[in-house]
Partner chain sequence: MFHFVGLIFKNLRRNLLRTILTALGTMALVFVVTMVWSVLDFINSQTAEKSNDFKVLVTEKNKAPSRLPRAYRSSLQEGAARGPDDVKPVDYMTWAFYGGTLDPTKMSRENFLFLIACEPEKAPTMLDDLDQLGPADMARLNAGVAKMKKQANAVIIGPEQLKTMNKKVGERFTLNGLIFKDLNLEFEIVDTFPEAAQRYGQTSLMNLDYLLQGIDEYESKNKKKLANADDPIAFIMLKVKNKSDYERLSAQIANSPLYTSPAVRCESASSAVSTFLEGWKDIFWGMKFILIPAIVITLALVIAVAISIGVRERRQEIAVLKVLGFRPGHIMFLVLGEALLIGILAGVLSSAGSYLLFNKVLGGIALPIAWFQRFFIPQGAILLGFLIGAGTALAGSLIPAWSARSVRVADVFSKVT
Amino acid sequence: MSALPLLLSTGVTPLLAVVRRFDPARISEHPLLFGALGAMVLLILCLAFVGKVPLAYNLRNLMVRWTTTLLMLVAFFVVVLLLVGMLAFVNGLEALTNNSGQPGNVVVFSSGANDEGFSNLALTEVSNVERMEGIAADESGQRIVSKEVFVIVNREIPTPKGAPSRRQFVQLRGIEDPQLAGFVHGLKLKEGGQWFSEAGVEESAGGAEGQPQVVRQCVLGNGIAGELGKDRPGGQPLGVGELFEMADRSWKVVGILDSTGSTFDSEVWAKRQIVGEGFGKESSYSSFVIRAADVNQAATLAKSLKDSKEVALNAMTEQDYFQTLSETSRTLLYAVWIVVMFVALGGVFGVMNTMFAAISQRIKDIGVLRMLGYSRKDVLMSFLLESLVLSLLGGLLGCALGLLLDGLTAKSTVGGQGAAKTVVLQFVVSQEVLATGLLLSLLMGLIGGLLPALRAMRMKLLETLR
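Stick to the form predicted alone and return the structure of that chain only.
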């Protein structure tokens, strides 16, 4: 009995999350989706109330032929769960890129570069950029420009002695002013953490022969903290004060970013000079992230930077930059629909085959119904209603289990124009995803049940009584 509250909470929590996100206004944004779903539900109600064959007859047949009923439910359930899961993944990927760009921010790369992974900005270009008009300033008059270095580190994962070596790619961002960068990117530290110091290093116990060792300070995104902790005993995320090894150096976690839902959730932040010196970027930056003085003029500032004759730069609003990274989610969405359509097509044929088999077992029932005075149309409506009700139940079951995926995390990549970044995303089961899954199930029931129902309607009375 003790497992029951846990099971209920596991199912209720994602349901409440979806309910909290439910927005009636978004129904009007997808009129075809919700209109089609409403039409299907209306069709079921019409068949139930207009049809003359008693509903008790359909219910009894479903219960007596429970194996056939179960097979059809499983077919609808599997297809809907697959669709909900894949769409929730794509939703999470899209939400990740959409939530990362801050209104009013402009990202500056070197001329010809469209991503910070390929950009090299000279240190001397900072002053040229800061002289541009339209850049916001803080209370001291300093221009709000976050100067950053971005590198990808091939980190060796600690393994037991004798086990094969394993590696992972870690995204490391060098930050010149962590508090300014946190403000520009709209990120704060979780309670108990702090930004790395001006030096970016500190002494820590645990060196050779008990001597203190110099460790590099860093701040972790919430997602990468979990990834780095997976290979430790217990698999708990890294926390403040803990050490880990990367690039033959020891790193100390001094803070955790409250970054869930953004691409920065998968990054390690450290002092820019340390990252630059250690990874071949000591004399250059990867990007400048600028806050525009007027949020509504960010695009204008980006254009003036890009078109400037004094500096050779490429600039775009941060929101536009992350939109280019969302190309991955759009490609995945097309792939999802191709896979689902093939699976749904197989499901339709499966439902059709099962319904034809059910009709062959009920030929005499059809004859008795006709002898009792029920018309061919009544028989058609009765069999079609059975198929639609089963598709509705299977779809609801698939959506209910799909709710458990809401909030689960997974690793993926985002990228566009040749660049790619590894990210930790959360599945997002939205009202549109659930509506799409339910509509697909009902369409499968309609298409898969229509031909068998037409066959039952066209059977001659004498044939059914042989």
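The structure above corresponds to the form predicted alone; please give the structure of the form predicted together with its partner chain next.
No partners, no molecules, just the chain.
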């Protein structure tokens, strides 16, 4: 494939994805952001159509000073691209926690524990929980309760002989009934895959001295399949039927989960008993995930479980639980804004320099404009418009290139201290991110252009012609 079609194809895909996601209804959810952007666009239109100095005059000036114009355009573009990229990352992280909780699900931990990492539920607690009112049942009358064990595996990454050893944390979830768990978490297998067997193990070739070996069956999330595949030659994601090493054991991939953009994309699922035996959790569960009979009553069910005198448990809706994990995205968002504000401040000073220089070069022009009958207000509007057009062009360019970031994957963590999960996320360039990028650019143009424009407006006619 030649370079141009490749560039077009890689650029068009994220563009289409963003366009498909565009939802006019969401504009009303962010009235301040879109209101401010609308006001800025309105300001530009007003300046262009109400102002009497022709726009062509400003555009020609930008063309004449093309080096400065180009340098400032690049500066706007870099700042906006940075903002779009960083916000798309944080957005991806937020989407991950937002998409992970199913409405109607209640997650149960041992009393005092707020996360599965610290939770220890005795095996006998199941019957106490299943007896509670308000839990949905399947066709056979069995209560929909997914019993799960969660461990973080410290996995040695295979490296060439002599190379320093490297390790990664892999989230491993032990599932009692995989089909039930898939239903509860809203997850499906990709075509060609299957859930692990009742035994959770199988014989496979590749043992010592050509003998078959017993391997543990597992299902991989889409993201972790990619991560585990990265360190083998070619770096292709692991697929169904392939083996990998973890915790001194061989594991066979029997299925890959369809991506849902949730934290489950970054997990390995295996039979509960296999995980329990291998990681010292044979006599306990980490969590129960319960489907409420009435989706709207999940919070009530969680409260009744928490307040129950028969069982000592901590329970919350699954959506609330995943919201508690969004601590990292909040921290990053705060960091992103501090960085962007200072970078934008630097950019504003650059715009001011450019516009002050533009004015000092065109003092005589201002005088002539005033002599021709243009008012002080017209001069102010003309210079402000010039700065805003420059920022609009730079902002649009930054947003356009920012679109290409949509769908990029990166590793991050969710959750706070002690409960952090390593996840693979996708950058999400939403309409809000693009609007924020464009608004920042326009604000830089407005703030950077206002003082010089005011100076131009205040110039006395005689001074300008002297």
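The structure presented is a predicted model; accordingly, all values stated were derived computationally and were not measured. Think of the rigid core as the biggest set of C-alphas that the two forms share within 1.5 Å after superposition. Residue numbers count along the first chain shown, from 1.
Core-superposed comparison between the two forms: the CA of Gly373 exceeds or equals a 2 Å shift. When two forms of a protein are overlaid on their rigid core, residues whose CA moves 2 Å or more are considered shifted, and Leu47 is one of them between the two forms. After superposition on the rigid core, the Cα of Leu59 moves by 2 Å or more between the two forms.
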